[in-house]
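Only one chain is given next, in structure tokens, and it is the form predicted on its own.
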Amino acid sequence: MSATPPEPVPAGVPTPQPAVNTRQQLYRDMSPLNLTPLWEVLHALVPPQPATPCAAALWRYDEVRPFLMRAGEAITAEEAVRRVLILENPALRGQSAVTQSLYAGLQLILPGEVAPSHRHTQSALRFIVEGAGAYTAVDGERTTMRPGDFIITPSWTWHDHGNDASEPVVWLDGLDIPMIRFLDAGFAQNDTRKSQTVTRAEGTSLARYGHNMAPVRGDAPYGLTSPIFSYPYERSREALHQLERDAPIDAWDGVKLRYINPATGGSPMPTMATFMQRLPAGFDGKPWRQTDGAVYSVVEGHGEVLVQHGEQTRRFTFGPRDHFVIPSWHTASFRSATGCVLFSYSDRPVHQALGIHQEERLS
């Protein structure tokens, strides 16, 4: 006759002390074999909703810029390879990360400088914040930088930056460094040349792929990354203002467009999506939240964003060239009395590829 199994202990009822002692001894005995009990960490590993350690944060450009200029006096672009001040998430200090999967930094290049040629497996975007006339070169083609332009450095492509103008130029660097680090898949290589040889006229990639047309052969020169590596702001701005004038305004986003890879219709980079949006004057947006954390750069105008997470509420007022981050599953809403334009990027393509992306548009 088999013994009757013991009744399960109801939730909230203290575990008898002998059982606690038995478990603790079990944990001690198996630890040398690198074993640990799942039941002690299950709720942290599989939480009921995203539980990011990241915090919402704002970097005011007027406060950051003096440190960029001091960096320009302290080290040359050639010495630094890339003279960048990292925008570190306040909850991830020391990790060179703005979210757990994304990196953000502000790069300065002074007149006459060259940031030497190199390449790496990390995908990179440049969003021009201040100054005009500098350039970036990708695999033999240069593009001139102007405020509001979005420029791509595809994974494992040679690239260098230079400034032939008479003023400092600053841009936002966005990379998937933490993501590549997590996957242990990072490679980098320095070029033997300071600047790569220019082999194609400026605008060649835009002419080939930027007019709803593509070459008969060779549609994917950079694999999953867009064959256009420079998206001028003047085109983006024109599209936003026309839609503001002629189309319905979204109650959550205002007028928001995503940049695309013209060869696929997907995101410009396999790991990062990029967006430009216009909040019309008087906009009072409804709240939303999404699983992809996003980094924002203010292009024009002023506004504010209300960010809520658990019991914490943060309100950031922002102006031109300010930057802020809204982490995963933080509820946010935008307002703008005078109207503004925002550029943003996130890790949405990875969420979508894994089938885990979620978004809620709240009322």
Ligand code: 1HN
Contents of the next structure:
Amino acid sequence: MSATPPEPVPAGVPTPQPAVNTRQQLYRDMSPLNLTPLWEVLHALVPPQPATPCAAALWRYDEVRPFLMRAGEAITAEEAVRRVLILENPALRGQSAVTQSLYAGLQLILPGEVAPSHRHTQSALRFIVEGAGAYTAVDGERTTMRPGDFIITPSWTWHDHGNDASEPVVWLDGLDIPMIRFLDAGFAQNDTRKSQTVTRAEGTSLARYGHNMAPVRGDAPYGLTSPIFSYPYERSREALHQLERDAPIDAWDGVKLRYINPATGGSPMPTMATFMQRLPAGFDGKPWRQTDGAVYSVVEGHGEVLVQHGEQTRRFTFGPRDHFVIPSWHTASFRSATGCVLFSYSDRPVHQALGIHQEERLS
Ligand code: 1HN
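Which structure goes with the form predicted together with this ligand, now that we have seen the form predicted on its own?
Let us now look at the entire complex, which starts with that chain.
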């Protein structure tokens, strides 16, 4: 390999320091060997605090819905396999990512349609946004979808969706796709059957695991993932309302609960935590920040979120079925004049497993 001679210095430009010249020459000469100097990138590699490329963003449902319905005319669920409009972070376009680690999309299934059976190592959550009566089938058990229900598809389980009802059904898909891509650990298979055979009655998993009781033997059928497929909104809503009435309101979160895997008390999926919170009418929350970026789905009511990062401040007013993302280490605070309910998910369990989760509650 022959060394490239130093570039001639144009007239009028101050002569570079000999050291700078020597360094630039070093970089050019070693680059063909895939060598690069750490000292030029060290600061960016280990920033003093998280420096996410993600941006805070809001998707208003009344703006998104017409495109979902147009997608319903443009392609069938079966042809698309999954008819989904991806919520792409505006600062991560082309990456199918809502944060560096998480994927979000809105899926539409029309009456009579089937989204065919497949499985993958990526974990998925469904949060029902509009319409009722579609179903998802996991491991031989169907679950009927109703608005506000939180439904799980554990890693590597066969799953298909269908709509036997008379209205379109839309849900938020939350998956750990970017995380699994980062780890190069993804596998996927299509089923030979369009819809899997139903082998268990609807509600079996909830009866076994969703009543503060568990089978005497064999209580982790999906490994690290919760054995409950569906967490009905009715129950979460009732819990939040009672706590709003009878318990102190948290100055940052209002009334916030996390969904659990009843077998472990931990998050329902190993890679994603899920939450539901109620902001009481008149809530004017204090600001907080956390290392786990989070995606929100507005269930009921209206409110606003203020998101601040460096010099940038964004204020989003939101209503039912709107979605927004609060990236890592962005300072956020909620307000709601009339009260509202928010579902959210994040990659917090991974931060916690690695011992790097940080949260700050500001005043
Ligand atoms: C998937 O399997 C579903 O099962 C939704 O509904 C979205 C995005 C990427 C890869 C697999 C589903 C998906 C997905």
